[in-house]
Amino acid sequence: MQLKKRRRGNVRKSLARISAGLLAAALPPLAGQAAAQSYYDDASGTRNNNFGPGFTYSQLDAALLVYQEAGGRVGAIEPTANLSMHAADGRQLSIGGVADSVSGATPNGAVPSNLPQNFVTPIKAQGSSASVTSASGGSTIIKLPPTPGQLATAALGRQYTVPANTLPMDKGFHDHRAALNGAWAQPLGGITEIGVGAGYSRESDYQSITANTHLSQNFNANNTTMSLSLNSEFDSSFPFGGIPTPLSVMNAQWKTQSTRDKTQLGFVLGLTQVMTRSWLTQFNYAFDQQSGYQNDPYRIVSVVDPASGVPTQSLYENRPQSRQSNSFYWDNKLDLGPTVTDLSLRYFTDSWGIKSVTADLAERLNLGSAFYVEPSARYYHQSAANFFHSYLVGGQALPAYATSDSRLGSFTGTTFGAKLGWIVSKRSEFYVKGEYYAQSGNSHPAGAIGQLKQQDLFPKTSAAIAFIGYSWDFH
């Protein structure tokens, strides 16, 4: 999976779910666990009200994620922190923050060629406050002719050249993100738990506002839990250079439209069941409806000569403005004595024609009383969106929708990793985790034209991911 300069309100999701950016619903705590916590600070029975009436203990979780793709491609650093406060009656308050720093070479969507290729992007508009200090990422600054009806004088653009037989990548990619989130949950009347949450994320070219509410109800002597979550997300995309016209020729001129919005609404319906003293299982069904601007404003699709296969044009991609998705998730936690097994399966399908399956396995093994190790493995496979094209052919009518984004193509991804944890005390834990991700797709599709037969149209991708984290319960 390549991280690209597109809607990086999703960067953290991508980093956290390297195998395909898929979000498996997290197994919720059994209702009543918060109430089971001691309402007293210690054996003396002293009541603790440090965070308001009845808040008996708090938990601080901090972590750092480092992600690096092979070959000098995209790298990311992401620190996170979350503070949750718990009361004896089940009330919970949590606040968290995250920061992302992402940079590196990222594919722009064009196919490789046996000839060098030039690409141009906007860098400064007439009258813009954007500044140009120097060429970066192997690119050069170029002067653009005036745009009829828009600019009376020349503007500036950025041009970069890709050598022959090389996957076109933009080395000037970089961005930062900051996000905050908060949530509140508590029992209410005959409902075991009801809660609300909200979040805000901001980048240089993207903004995301989220809101959610959930409720859960216990049955069967607290061995069965039904839950329902309602989720909403409101996003604004304002890419550097403006919103390009779909399927128009890539250019360095500043676009007139600067912002487009997207709305996402959905729900998750869940059932958690204690099967035996050593087996907990959960089923989730999730539905999402997205509408609005779905394009990656930086991604292009090559138009190639019908005989030679040499790229002749680069067009901005276009995706449908609506998308519906359904997913089914089954998770099992098994206490098998010396080990604890976590096995989950997920099936996903959407209106764009993508179907995917995910299998996730983790095994926790205690190494004495203070340490544990947790190896894990994940398998992911998806089919391509029905408007995915490695390239378009010159002389043929343009389709209504087209993208070359490999994340919407058919591919298989595998992740292997291991976590080593150190239980420092009854209230604190330290861990480190490493993962290796590998992705492969159809590198040589049938029917490739001319020189494209010798090109790798879906290069394999690999990445190394490292985590370090600390958790502390305090009174």
Given for the second form:
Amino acid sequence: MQLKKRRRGNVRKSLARISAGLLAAALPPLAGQAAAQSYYDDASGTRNNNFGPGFTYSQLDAALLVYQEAGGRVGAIEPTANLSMHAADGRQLSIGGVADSVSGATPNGAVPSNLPQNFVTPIKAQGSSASVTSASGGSTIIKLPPTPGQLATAALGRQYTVPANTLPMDKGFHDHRAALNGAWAQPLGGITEIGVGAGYSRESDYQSITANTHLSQNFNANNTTMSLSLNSEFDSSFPFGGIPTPLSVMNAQWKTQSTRDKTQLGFVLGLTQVMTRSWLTQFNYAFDQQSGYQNDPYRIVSVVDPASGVPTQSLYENRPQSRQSNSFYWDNKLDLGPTVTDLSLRYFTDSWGIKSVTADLAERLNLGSAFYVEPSARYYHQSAANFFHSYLVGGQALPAYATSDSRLGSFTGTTFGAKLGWIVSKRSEFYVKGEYYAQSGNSHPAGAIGQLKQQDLFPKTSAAIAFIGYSWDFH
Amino acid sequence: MRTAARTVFLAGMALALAGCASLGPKPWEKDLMARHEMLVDPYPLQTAAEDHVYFSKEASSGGRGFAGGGCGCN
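One more: the block was the form predicted on its own; return the form predicted together with the partner chain.
Then the entire complex follows, led off by the chain already shown.
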């Protein structure tokens, strides 16, 4: 036990030194900043990371998310960490990082058929035959007929076969992502807080750069806070196989265009109010504008025979290049002694015709001073985008936009979860949370044609989510 | 219709702010608000992870914070 305590102290001292070094580099010294006071020997009790005025402290958060969908579909592992350094006068510097690894089968957008279906996608011309095997999803390498004007890499393609009466999925999906972010905030004159932040995220076929700034002001003896946050995002999509021509027939050729971009601008206007000794409420309005490439470059939509309903073609999807969204968010926290209730409601609407409602409820129950449990439930329902089609009908004119992505269709999502927390000391906490998430939609829409009447046209998703986190405040 | 809704919303915000002046506890009554679990977002990594999952699986994002996910997850 002695050894453990000493080792923990060494780690703490090391982190404290690193933190102090970073702060010293970023912040000029302040009177009283160096004042040291031991909080670590406090008995376990209510967590309190307010070290009081005049103290510099840091907060280290580390967590691991594990996500797994049923039926061998998408799974993800995502470790994340964040270090925040708080100076005595309210200045804050935080840096964080996220990594994730995602793999599994994902619906390609086609409808099921009473006949087996073949799909083709590009592969790299060299060395790909070794990496694409039957073990990686029943894929085979095919030779493509030479096409004038195509890239040299168009000589080979990947084909996978989906059995009859089965939801078509591509099992070759895998990706890795790494992201970094940093933020600075401080009081400025009479302004309670002003801050800036930036983030960078990179995966094998996507890159995102974000920058944001915010301003907040307290009123009424600090019972009221008004805030305004601005966000900008610049994303680049460079899908494997290139950018497909919208609504063209799916094929294994490498496309000549490799990259498309998207820009995003948004703001959040917020009002937070302490209503009573035990009731805190927050109201946010968020607006967001996205312009540019918003297609899922791997996703297709089936064209079916108008009589039999059998798919005859697979077309790459197409979405509008502009999207505006509005969110109205209301959150309430109510402290009733042994319990803390958190209830939030959100109404969302966008220019694609999607409307959604979200209700999220969590009830924290303190078990003595060192432990708590927090059961939670979430309800979500959205209507479909106005260009959502489970399939297109052959012989009819093509619409300008079409997607069969169920995430843009109408569905209901429900989540049930429970969290267990352990207040290790007044300055540190360990917690685990487990959740179950399920989507349900209309599997048999009216007007289904031929064999589609017998098929399940909503690709149900259910997932288990585990989250483990540790938080530590230190000098 | 949308413009009217925005006007009503902004007017509501202004009225709410004016009405806030008489709301809230005195400084010596803020013991409960000082507790960690009464922060607006006491577990930001957990919030970020959940928002990331929902951003990847649903069409709506934003409200609690910015819309979008800063990644190609959707």
